[in-house]
Amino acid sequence: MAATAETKGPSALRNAFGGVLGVFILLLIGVLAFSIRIFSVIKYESVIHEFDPYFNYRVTQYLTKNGIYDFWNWFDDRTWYPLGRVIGGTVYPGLTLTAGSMWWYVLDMVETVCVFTAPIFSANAAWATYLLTKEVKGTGAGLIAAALLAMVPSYISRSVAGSYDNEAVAIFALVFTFYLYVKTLNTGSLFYATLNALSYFYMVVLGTLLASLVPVVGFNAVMTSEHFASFLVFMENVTLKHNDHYNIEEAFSWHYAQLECCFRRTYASKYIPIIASVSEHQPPTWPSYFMDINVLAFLVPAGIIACFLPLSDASSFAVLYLVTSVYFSGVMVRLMLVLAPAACIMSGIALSEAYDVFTRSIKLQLPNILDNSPDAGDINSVSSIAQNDASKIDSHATTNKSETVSKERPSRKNRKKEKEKEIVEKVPSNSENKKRLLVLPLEASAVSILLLIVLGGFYVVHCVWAAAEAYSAPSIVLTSYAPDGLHVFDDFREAYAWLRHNTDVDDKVASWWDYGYQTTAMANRTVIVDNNTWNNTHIATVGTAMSSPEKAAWEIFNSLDVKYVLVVFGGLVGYPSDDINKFLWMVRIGGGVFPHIREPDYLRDGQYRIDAQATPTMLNCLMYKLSYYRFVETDGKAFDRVRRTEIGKKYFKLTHFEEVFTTHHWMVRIYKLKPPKNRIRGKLKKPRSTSKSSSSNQKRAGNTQKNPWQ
């Protein structure tokens, strides 16, 4: 008893420190994944970026003002007019709720709870995949993964400050879910499985009730094709335990059609260009794989690897998990976030396995070279020792076994008790035994950790480098870094401010749908089309517009009730996401609605050109028209530094638009469409007489012009 109080007592101790150390590296992780994501904030301001995360912005905005029963019945008429949009069964209300939570509780400023939303939820995330790789491998897979995942540019790149945008929250809500998957399957807990159906919303019929409660999803639950495959699966395991006869081939028929669909890689950027039109939505390179998780695309084989050694429920799932990650990261870019947790958890079970393997050949090795003993390096000496002790270790337990058997028959209760004993304490004994027969050489051991360390500072220097240069800087405020110093470019929300200054409330602007968000939510004006793509042919008749001549282009914002145009322009400063590179999109969305626009009319052995090679229709189209106008006044060339040539057409003047704002750097460009023009343009003259001829008559009319607005 007394001997087994001395080994209780240095045990108790050292996981007693070993817990407490573990929450204090959490922690430090939890700053880290915080303070790694400011640096837009920093170097720039507290403001929101890109595109989406205004329109979330607003509607935080609008819930925190009125509460959330107008919020589920909010209909927005300042978007997709004259449709409108019901905003409350249309969004999505995690990040919108989360954030209202937050602003409620905690901060009582909007914008800056938005701003900081992100960074919070990156070391939820991280402590959420500690949890989960602890459940695979062990509190040190854990602690690793947690700190890869704080800095790996993936998820970096959707969670900087003012990335207001679902990935913030989705990842964390993700790798949570997975989490308490795997805590039920290895405690078998009713507790876990209750928490990961109210985690996930689409867990079996638990799930997918509380998950059609929220208006944007509805019956989408079990009816669209990314969400039937889960809930098909256990209503076939519920009719196969009652029906033997069941047809599986029968079930899947009717939704075949959209599983092919989700599993194609070319089928929208063939048949759908809304979808192709986004960028994030192509497929990545390989270029980009080493962006966004650097070293840990070499380390993941190696974790898929220590996953089989030994394979067990919670291990499987992690490689599925891996597996179906890395094939949808190939079908679109912006799927590489879902691929940043999966990495992280293999790469840690990689290093945590390797540096196990390394600190313990070195730890068996070590005590031999202080003694100077002769045979300190010799493999053969080191696995004799284990020999040796697995014996002492065998004989042990085999006089423990003889003492027991001597003493008085248990009852069968805790005879049962006593087997169950006896067996686990028999298993670490012999996997300690395995561990130890596992030693590599001293040198090779220290190399390899050393490596290891070496190659975990490139992956820190480069996560830095990422956050602070390649993800930080906002979409709407651009700068640039030339001879003479940084440069600085606001002519998004000089524009913005513009419009709400100079215009009317009711006033309606057009623009292409990549700016609708920003000019709702800054300019708080009416817009045609927006970020939110739900209806093909509104955008079609944008794209239609701005790529048909002036007049008739004109007629077609003038049937919308549009007052105002918004182009964007980086042929001055070289800013390559204008308007002109994105035509192409415009001519192929509303071809694929409008049959008269063809876009071999705008193609010049095959490429859309803007010099003089280019056709008739691209030169005379509105898009051209609107993004050109005086811009041989600029240089006396009208040099286009995007496409780094001179324009085909550079002095033209405009019938029915007029410019009224060009921001200082020409990269926003606002016109306004001219009234109508009087349809009698004089008195008509009365005939000298009525007894003309017939043939004088035809002659008469023969030469009366047509009025071009009949």
Contents of the next structure:
Amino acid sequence: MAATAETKGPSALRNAFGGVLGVFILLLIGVLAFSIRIFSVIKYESVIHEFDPYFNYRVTQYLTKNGIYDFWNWFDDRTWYPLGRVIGGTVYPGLTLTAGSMWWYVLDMVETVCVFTAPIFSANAAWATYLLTKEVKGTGAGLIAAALLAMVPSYISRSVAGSYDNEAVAIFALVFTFYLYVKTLNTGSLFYATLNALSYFYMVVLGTLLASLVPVVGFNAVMTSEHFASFLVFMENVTLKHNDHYNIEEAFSWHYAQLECCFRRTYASKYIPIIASVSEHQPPTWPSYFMDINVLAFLVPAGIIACFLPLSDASSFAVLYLVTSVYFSGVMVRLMLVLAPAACIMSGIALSEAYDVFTRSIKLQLPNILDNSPDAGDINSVSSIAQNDASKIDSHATTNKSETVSKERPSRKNRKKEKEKEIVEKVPSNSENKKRLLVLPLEASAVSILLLIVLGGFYVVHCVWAAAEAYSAPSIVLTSYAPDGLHVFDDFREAYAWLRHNTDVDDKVASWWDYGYQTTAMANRTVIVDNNTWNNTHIATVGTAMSSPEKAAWEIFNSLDVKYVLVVFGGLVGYPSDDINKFLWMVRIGGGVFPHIREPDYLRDGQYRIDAQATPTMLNCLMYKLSYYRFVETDGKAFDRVRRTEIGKKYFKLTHFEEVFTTHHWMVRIYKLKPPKNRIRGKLKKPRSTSKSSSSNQKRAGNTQKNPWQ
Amino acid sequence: MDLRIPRVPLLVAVVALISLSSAASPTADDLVAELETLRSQSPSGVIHLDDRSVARFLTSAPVPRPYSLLVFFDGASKADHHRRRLRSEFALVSSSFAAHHASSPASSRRVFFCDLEYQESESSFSLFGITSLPDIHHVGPEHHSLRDSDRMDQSKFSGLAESMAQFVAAKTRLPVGPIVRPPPISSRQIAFLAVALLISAPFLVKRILEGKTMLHRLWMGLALSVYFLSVAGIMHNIIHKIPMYVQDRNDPNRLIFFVKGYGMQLGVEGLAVGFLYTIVGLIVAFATHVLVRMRNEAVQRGFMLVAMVVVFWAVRKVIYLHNWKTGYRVHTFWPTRWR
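Based on the form predicted alone presented above, generate the structure block for the form predicted together with the partner chain.
Let us now look at the entire complex, which starts with that chain.
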């Protein structure tokens, strides 16, 4: 690039214009990356999404309210009751600190900052992709790759406005670290090396590659020697001077971490049902690739080949990155997110090379054809222009090559001058032989460009569709389109608001772990388990309670000081990811620790059913009862719209729980544990011959006994 | 006390009955010896039964029989991958059982492994009351009617020899012993591979030492094949042990290669789409890096035409398959005013 800048006259102007245009395009790419992600805000509202972001939101709130020192020492007693959780030490502070500083310096509204963190960092990630790809294959490829990354569905799925999670920021950190690394390789500058180390540290602080992609790996991963070793290896490589194997080592040290995760995953899916229960950890099928990286899947092989022609340090790094990430994405669908930038870079390179060839073919041949017919006299001048252009392209290619070669050496300026001389000598020989111009037939090139544009257009349409339809649902507010118009289901927030306003601030709420983060963040009530599934036994206890008959469940919950039980029920409106559908996992996880819970007891001939054929154990467990209590009153038939059947047991009463709140669409139902005196009355029913006086005595005794919650 | 008295005449009666029946039909020892010869004729020790032998060894043999039979119900068509695998696992159980009890002929004489084929022995299938294939039944010494025989629960046997062995051990009270699986590559194949490697090693080393390009090509090939296998979802098929194709239930002669549903794919399906994914990129790379260096314009034109047609077809095919498989309909968004 420096060589072209040195040339004077119109070409300098042209370069300046190109530079401005490039900046303008990058700006537009940033706007695109941001705006494609705010479908969720436009279609729904500015709200935090899903589960994990609520935890991050709560942590950020705490940070902004109490300051960084309190945050660092924060022991959270609102979760994992009665154990609690050390948040300051177990959370990856990168995201929180990033959003916290944005709040500090830019905007004073925590929720707004949290909602828009992901889109902002997607724009940053697009720019980082531009920089990285530019280092690998030049500006054109960089711009295309950035545009592709700005709207790649895989990344959109993790970074729409409101999904305030590590991944959104981590992809930026990952790509930027790689950029700095390649830049360090290409320039040998200590400045970039230092920046690179800092950026790598930031990525580790985000901790995403290790932990947030794979939840089994807890905080320990950062402290374990393997990971620390990778960090050391990297630092060592940065401080030492570069050699050829160096990028491989780094890539491996990074991927070792991933590899470890994947090994752990296989271990985990075998022995820990929680990991197997999350569908994100399944290996993907081919439609996943088409859904998540769309037409990039077609272009990547061309990018790989382009990287080998010729193979430089930077391009070999890109190939390594792609191959490892594509392999790991094949193992776990969640790691598709790591593949997305690599696929964008490769496709950017492929498209850039293809456009380069096709546009060159048109540019060099079109003047000939146009001028051939009217006037033959001008051929000379035209062909000389063409030759000039051709030589420029060739010289461009060679300077590029020379740059990559010379950057490894200290005396690069001298070498560059030599190269330029060579080029100057080459020009006449090029112009002599027109056949040596690397061109394809004109009309075929034109049609190919058209086809590539159509392909790109399809990509844009697909990405916009995916962003708007598939990935923008906050899952906290649901909508459905019916013939009579739009229906909004805001039951979750209704239920959490009810808890917040109608229960005591220290009451404990039990639910399946999925709803733990939301309950602490939105209802501000203590939960037994949450989405940070660090204690399998505790989760198994809740699973066992949900799978037990009412009395046993009451005893378990009572021993945990639980006052309210929350269940999510989709049978009335047809919301499929409700607790009945997750119930088998509760049984499995519970049975993994407490062997008296056996999965076959809940299955009829290996089939999970809740209709009249269901097993008695199923029909008497707490989850069934809490979900379907009074359900028959809704339509008289008790027809479950998710399971598409009438339920097996329609009329029953609760002995140990009482319903205190059910939301508008019955999606969340909250029950209160009855006080213990009811249990004594129930016990006395059996020996009917006992005299009334003794029962009233006992009753009094029950009354005098101190209620543990009051 | 008085109950004891009739025992002696009863015993006499039984002995008389047995001796009478033995005169009419072969003795139990004869049947066992016959079964043993049949077993020794089969390499895995699985006896192939038909209607006649079922009648001889099961229906007409006096109860209690001195042996129990494990019957595998097979079909004639070889296309069903799942059934073929089960059949080979069943043979493994049989041979492992034989190996384990080789030293004690008394116990090996008590259990025999057999199979029945539907086309040959349709009436036996109805005797057992078999409605679906594959199926495994255990006919104990006490079973009078074949319909009472113990069926191996479909959900219990995950298709592995180990779980079948558990069933056999539970029903016959005889341990099957460790399952002896043949090594995936036979020793002859290993020897062949070793020889091939030894012969080619000098050439390979020479090519690699000759220059970087060879190594680069190797690396490029590996990278491309890793890419191809990953986007083909091969890990999904390996981890979940999914067959390449399945047989149509309604029409046994038809094979199914593609299934609907987002989270499921068959082997052939994944490879086909993975191929389509990869071929487009390869063609683009070919056009931009190889074709462009060719001198002959006619050749270039011809290749470009073919390439564009193939690329267009491949992309359209994948889009069509994706829509068909997932049911998604991608649509555009236009300003309301434009409609």
